[in-house]
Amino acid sequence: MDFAWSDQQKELLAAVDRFVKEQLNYDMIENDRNAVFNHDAWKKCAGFGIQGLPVSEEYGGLGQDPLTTVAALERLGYGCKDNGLLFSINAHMWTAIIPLIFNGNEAQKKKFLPGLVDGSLIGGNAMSEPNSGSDAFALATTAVKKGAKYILNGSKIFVTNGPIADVLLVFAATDKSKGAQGISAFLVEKEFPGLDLSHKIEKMGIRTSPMGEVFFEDCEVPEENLLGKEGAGSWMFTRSMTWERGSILAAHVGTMQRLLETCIRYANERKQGGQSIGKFQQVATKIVEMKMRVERSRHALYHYGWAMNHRKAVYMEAALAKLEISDSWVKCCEDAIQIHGGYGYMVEYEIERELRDSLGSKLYSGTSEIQRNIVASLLGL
């Protein structure tokens, strides 16, 4: 594997730099305390071209490879304190335009796919349920076929950019004799009669990204609006799922390194005894720990990026990108507050607030438990 970058990959990345240096900094406490959904960054992101980092050049995207993507996003979240925002975009990324792209049809492609990218449109995924957790097949919402539309009945929940979203890949039961074969994936636009988005969520962390659950009461669904084949919908969830578990937290890596930089100044700086606490045995070793998480981390996050790129099947590099990082950026969370001690505690010192939005990584986009079962099913076990 060469992760060397190309002298067009090392323009992008050092373009990445100065764009969020420049654009996105902004108050993120008030932010957070607030929930607040920078519209403006999202927009500014669009412009930049993150949203359409994997999209063709056809429908207005970057058209990057996988392992320049996730090299990108890293940059971004290095630079970005703004978790909420990241993890809206990924959503948005990896649940509405990855599907689209490979299984929309070419009408379908050309009326969403711009607007994904340039961020006139939000995107999103509706399939948890209130009674599904991580069976998440077992779907109790249905889409019953008539005439020239389908009738959506049923709801949702935990759904990133819900409140917000213009358009929401839902996931329903067409027939349910047949399991997980008979769910199906629909483009459900948010001026659809009986669609109703106005239930938001308040959340421990990444509280910058709306979250909410969606009902649908005899909700109207137009045929063209089914993405693939009735029955296709257990597979395309299981492929986009795949593309966002090795995906999502690449952000999260650049954020790892910042907290590292960061706890390396406030080490030198910071006396104690007449000499600085990064002399004291205890807080150089927690340092070294987390230098040691940002490297298995951005390992894991390149190993799945060039597998992406050289075949199709990384259910394994996925799984354990997304396990890995997940329970690195927690437990490098937890030892920059420890080294800041009182202060690191303090919201203005802004690294509790990264405590909090690292948390529900070991949540969404399957629990760290799922991510184990993946990767012992894969060893035959």
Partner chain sequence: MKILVTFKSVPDPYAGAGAAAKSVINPFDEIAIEEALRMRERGEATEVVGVTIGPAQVDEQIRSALAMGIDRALRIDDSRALDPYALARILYSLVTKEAPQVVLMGKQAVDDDSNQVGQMLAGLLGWPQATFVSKIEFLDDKKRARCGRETDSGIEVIAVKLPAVITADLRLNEPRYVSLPGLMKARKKPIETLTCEQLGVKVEPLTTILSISSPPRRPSGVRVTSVEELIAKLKEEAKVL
Contents of the next structure:
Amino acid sequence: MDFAWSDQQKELLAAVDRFVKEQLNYDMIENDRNAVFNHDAWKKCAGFGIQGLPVSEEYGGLGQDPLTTVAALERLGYGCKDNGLLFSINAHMWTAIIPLIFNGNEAQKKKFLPGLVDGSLIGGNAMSEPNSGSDAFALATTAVKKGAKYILNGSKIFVTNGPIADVLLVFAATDKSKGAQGISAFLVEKEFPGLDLSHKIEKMGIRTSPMGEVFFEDCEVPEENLLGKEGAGSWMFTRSMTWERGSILAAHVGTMQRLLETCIRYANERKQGGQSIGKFQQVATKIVEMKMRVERSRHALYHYGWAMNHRKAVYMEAALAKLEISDSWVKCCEDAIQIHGGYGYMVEYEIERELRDSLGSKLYSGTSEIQRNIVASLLGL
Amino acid sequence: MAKTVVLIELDRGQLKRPSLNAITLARQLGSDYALLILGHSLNEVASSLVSYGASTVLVADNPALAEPLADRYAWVIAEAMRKLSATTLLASSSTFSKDILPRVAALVDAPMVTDVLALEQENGETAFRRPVNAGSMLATVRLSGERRVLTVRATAFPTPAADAAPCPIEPFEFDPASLPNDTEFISREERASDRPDLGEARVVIGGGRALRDKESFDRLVGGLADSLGGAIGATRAAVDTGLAPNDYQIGQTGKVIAPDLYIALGISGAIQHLAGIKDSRIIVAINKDPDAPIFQVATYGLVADLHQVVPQLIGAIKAG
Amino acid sequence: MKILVTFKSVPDPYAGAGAAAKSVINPFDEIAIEEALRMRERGEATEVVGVTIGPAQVDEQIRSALAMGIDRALRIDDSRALDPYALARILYSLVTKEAPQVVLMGKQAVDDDSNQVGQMLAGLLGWPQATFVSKIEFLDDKKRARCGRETDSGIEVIAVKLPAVITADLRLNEPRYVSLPGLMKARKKPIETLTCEQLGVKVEPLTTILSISSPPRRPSGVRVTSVEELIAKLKEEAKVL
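The structure above corresponds to the form predicted on its own; please give the structure of the form predicted in complex with the partner chain next.
The next block holds the full complex; its first chain is the one shown before.
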């Protein structure tokens, strides 16, 4: 077992550190208040190479392995406080790029991947529906073949990047009688007739990542935009979901590391009764536990990345990483607020936003309950 | 025979007074020295230099030298050194001397030391102290070879007295046709100001990015400077955000100042800025952030919002 | 048009106090590299060659320069503590071999703060120079360059015939960051190594650093709590008002 990074990985991670420090340290309070997506930062990340990390060089990407990719994202999260931007990038990478890499034909890859990598295209997926969330495959949205086109009808909810998307991977039932085996995936482009992306949803946290409802009213999708085969949608979704689960919180291991450092600094500087509050056992204990959470999360993440690199079945590792990091992130934010006292509750200190941003991590990409179900079933329960 | 040449700087025909301070190092070095000026129509300036104890004031006066173009000036200075068999060339540090002197050094095959702060003797050898790493360290350096070129920090050497018997003024003759002709002077920014020169002012007010906008910068930094008859300086951040012009920048890559009083408004005190101010006699810092590094070097520190206290300060000074 | 851009490896000037100082490309040289790349991107330059002098450890900064986008890199292998004049003489022999139209470099290295090499190199070559430059435009079908220079009394504009040596000031541009694709491409670009012997130049530094010391600390000052108190101190104690 070797925990060391190679020289090339070190060089890459150092470049991420420098990029984030110099290019992504913008003011977040106003953007969060007004729910503003930072297009400029999106473009910068793409130009730097983030969105293309797992994409092969042939399509303009970097061809990095999963472990290096999640480590790079961890560094991104350490320096970048815009959790909404990070969420949008993750949704784009795991729910649009990855399914395309694994299921796209050459023409589809050539058409979409270079733009998704260089930031000129924003992607996402549309799976959840008003009446199907965790029960993902009970879809009401239908796709009916008509000549060289599929006609989509229905609606989707909680579509990350929906309001700003150029291309969405939409899951719809092509054959309701087959249940999960009757679901197909389509690359729906924003200018297709019958597509309505205009309904934005307001959220508690990660407010700078636009989310919306999407409506299909006789939406015409050319048959060449069917991804994979008819009926392959649910299998495709499950496969990319493993990537999504394991990787989507990578950045927030970095976020936690930053919170930990902020708390240590504050605990050393803040004096009460003539000594720094870090000397109080109750404060010190919270910080030690925070450190333990960061390390557990990091190990869970790297172990997932390592397992992916070795192409083993990673359902367990992905679910464990998702559970560990989401629980830890929320708890770290709560503790950080508690350590900062009243200041932590104030917007200016930028910790309350972290808590709001963290809570969603127990919901998206499969709730914590679903992750526990996966682990339980893999344990033979 | 003079062994040292001190280059005296003119700015649009006017003597730059800090450039005289290099004479003090020439005196410490102990040998004869000649003063050298280059330009056009220099009679008046030349006669103002005769009492500084030089063996001669050498004047290179020619229309072709009206503007300080490095290739021409360096060529003339190197010729003058050869003619005088001079082994040392000195000038006070400025963008003028830093542009020209290294080029002369290459022409006369000499090593060079930039920003000399003091002359030292180490084991009986002459050495020079100079700042490195934005002034966070001092290096003592020795030069070998027959000739040497030095720029000196004007703030580290006192202005020499002009109390010697007048020396002769000699024209330095050269053939203008042999001057390099590869550089054309096009223009120079003219900015009229009633305020004293930043490098020479007794009082300097410095402004940082905390001033936020140009209106505040002019009103608060400018207002305080005017109430004290002082000059204005700025940090790199303030210049980068357009609050002040480039030549106001104080610090490692800008100007180095040592006024009687420096008042830093909304300046955090990056090491690069401190490099330019730490020889000031009195430093006052006004900053909202009690942990700003500027307070570590300030003689007097006031933790306050400058937008509130600077108008009070201006009022109090005006009230006497 | 070929551009030679020189750069030096220095301890990171923006590393916090106490942090182990990582080496970086001298910030002024990074600006020079950026300018050369922009010249190539505008179609004014055809090749940007980077050169540095130092031991193998500086290869890391060379890779950064390659990742920014320079076409090829040369390292003159010399681990001695060379002074600016020695560096200028080594570069002189390289420039006569590479024959660029423009040599670009930072106006000074932020560790040594000497601000000499560019001017010395220009003097040795007999080329015109434009130092502390914040703007460059080519004129007359790239036979001349019009340069804005940052001087103590404001911007001065000159035009120099090419070939010339130009040294960059802070505000010439804002250097690009090293992107990951740039980094990957850089891994495939070779770093050519030369010795002074191969260049046929023999230099010995004429400057020796005898000792390094810390400057005297300013005596710690006092905090005042009001404008009135400040004025009183300035009048009565400091006697500057």
